[in-house]
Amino acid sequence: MAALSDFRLLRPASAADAVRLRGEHPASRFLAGGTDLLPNMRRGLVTAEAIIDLGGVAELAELRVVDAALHVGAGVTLATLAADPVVQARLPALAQAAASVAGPTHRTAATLGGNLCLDTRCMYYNQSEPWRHAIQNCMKIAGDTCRVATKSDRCWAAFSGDVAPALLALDAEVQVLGPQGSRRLSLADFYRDDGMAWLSLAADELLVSVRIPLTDGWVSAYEKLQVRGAIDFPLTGVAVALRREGDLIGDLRVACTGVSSRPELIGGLESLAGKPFDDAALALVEKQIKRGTQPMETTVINVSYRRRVTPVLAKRLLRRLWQAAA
């Protein structure tokens, strides 16, 4: 792994501050807690004039309860996330995805916003300098194809970060601030379907906090699947959040990782409202995940294992979820 480049770094003391000088300085890059960022500076895969490090912004840092909702600034690290036991108690999919991120000294210095404005990642791209050379870059990064899908017009690097289907099922939406001001959308409108440009984030916007509602009745849960048991990013990663109203399903959202070049919502299970938890309603799930979910040659496992192996993972929770709501 090769050094860092020389860079300025500079130190906001706000968000506002932090948004003016990104305008200052178009070739800069914000600098939440580093885990990605560096060790993607250090392979060549981004480059920046300067840094601007968020570490100071005390708003970004921020975590409270206000009007039945948790209010999480982008700054907060998953350690402090996975910990949280309001977060444990009313949220567990977001505890439990936080806690699975990577390694314990990853978590304490790695944030809730890094985690959702995560680089995509394939196999092809995620390499060295002179591994991407042999074999002449990919679209992503200097070339013209993507390694993927090679006859494709668009990137179909993957997104893999842990808590965004979390934050999905949970039905979070987020608060950006740019140059013309602040403005909220829902965290399925924070990405977007292409591996190059994954977030409708513009350049000189920041993710300054995520809004996750705390609606009695509901149960959730998050699961992974990787290599090793730690710090592997996901193959593939399953949230569901699920309301049980007696013997029938009172409402359903479940969210995907590492299938997609976004994080997916998975849409079509509204029908299942109102209708018994049975071998149909699992075999409904399956079908839609399947069909809104599309694993590529991102990864060194098999994609049709990728492909099965989600919606196993998923009607896993829900039979889990299913009886703990009981």
Contents of the next structure:
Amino acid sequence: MAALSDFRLLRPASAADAVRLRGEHPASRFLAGGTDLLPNMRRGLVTAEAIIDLGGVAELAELRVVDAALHVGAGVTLATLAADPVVQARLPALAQAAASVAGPTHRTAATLGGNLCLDTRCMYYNQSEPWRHAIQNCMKIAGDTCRVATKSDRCWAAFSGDVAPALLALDAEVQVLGPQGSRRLSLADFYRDDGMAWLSLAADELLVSVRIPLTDGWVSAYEKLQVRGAIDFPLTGVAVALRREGDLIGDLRVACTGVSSRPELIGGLESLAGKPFDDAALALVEKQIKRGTQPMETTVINVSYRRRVTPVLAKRLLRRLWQAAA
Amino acid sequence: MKSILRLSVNGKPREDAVADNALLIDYLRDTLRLTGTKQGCDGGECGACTVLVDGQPRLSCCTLAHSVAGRDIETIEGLSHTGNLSRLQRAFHEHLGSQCGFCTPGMIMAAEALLRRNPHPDLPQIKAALAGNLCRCTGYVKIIESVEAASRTEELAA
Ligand SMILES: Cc1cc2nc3c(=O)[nH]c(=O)nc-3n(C[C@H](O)[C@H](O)[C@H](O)COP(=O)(O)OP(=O)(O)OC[C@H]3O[C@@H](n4cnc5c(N)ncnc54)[C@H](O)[C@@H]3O)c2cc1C
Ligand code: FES
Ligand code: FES
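Please give the corresponding structure for the form predicted together with its partner chain, as opposed to the form predicted on its own shown earlier.
Complete assembly follows, chain above in first position.
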């Protein structure tokens, strides 16, 4: 197995220094928990001349409630997030999603920032060097075709992080720091539908924190389908958040992962506000999920199954939440 | 490029010149010759490399050595005291929790972290704590029985 390529390790103490170093070293990468980046570097998927270790940046470790919103620094580990009492009580979809990432020995290191910036995945990409070489590499690494859709001019690798859909359903915003200063954007705007360039983040921008509103009356949940129950990336994952008003739907948000190059907040569900929770409502959810996601042959499990099961997960979660919110 | 790394390994302070790109597992195995920690996969999949960092289980194959500067590292070699096996090591020995033994150091370190946090875990808690550790030999039943047996035993005094 390959050792890591040679690089310089830089250990900034502040977010501003991290951004400055990233600008000074164009061929560098930020390192958080390392559970995605370091295996990818060992497989030759990522190369870097300098690694900027974010472990010493105290600002990224913040986790507190301010003005009816939870602020979570990008460096907070998934183990901490999943065990946090506010997250468990008020944002169950987030607690469930964080607890479902990889295994417990990953989650003690893995961070929220690393999970949101996770590289997109594909069975033609996440392979050893000799394996990839044998198929002449795909366009995401050094080749010129997408092995999943050979006639397509884009890469279809799937975003497969578990936490992003939960945060989309919970209406989160992110704060980003770059050389020009800091900006806020909705988490939906943080992503792009492109397997090779799935973040709207510039190379020298750092994800600093996530802000999640703590709004009364919402219930939420996350569920994923995986090949192995113990540890696995989602073949598909669904987060839902629901506000019930008596016998009517107050508001409802659904987001999916593993079934597009970005986590998808499902559109076209606004019309359900004020409607009864009935078969017609669930049929619209199903239709909009099918319209808004595009699973491709990126995993060993077949596409038509993933396409059919995604709305099934969503409807199951919605029925459960509807009862729980009564 | 190398720079000085200061940390504690199995209770002893260390100061070594370590390459920037050295993984914690390579530092432990190649520099310190603590070869109990195993490399079982090409990165992050198997748990054989599990060590404790400030008491928390961590994959040493997905951790840069310099990222744990100043921290307390514990490896399988640190568990036995004056020649006595720890309760988990004894339980794995007596309950056949180990066959080829390759996964065992990682299993024991992950189980050690669990028992320190939760001395009497139930079955789902044991399974959850070992979810990141693969074994090709035992079929897991004997491993779980070993952890259960250890949780019923007192640690021998050091
Ligand atoms: C066996 C195995 C199973 C896994 N299973 C799952 C799973 O089920 N679900 C899942 O979601 N993930 C899974 N993962 C992937 C990974 O462990 C997690 O996604 C983890 O949360 C990544 O976080 P990290 O801190 O380790 O990221 P790192 O590896 O440190 O970084 C990941 C990427 O994010 C960038 N980055 C990190 N922080 C920032 C920041 N603040 N600003 C800008 N860029 C940043 C890095 O440059 C890098 O490109 C698995 C990994 C393995 C090895
Ligand atoms: S060697 Fe670290 S997880 Fe396999
Ligand atoms: S005893 Fe052989 S791998 Fe577990």
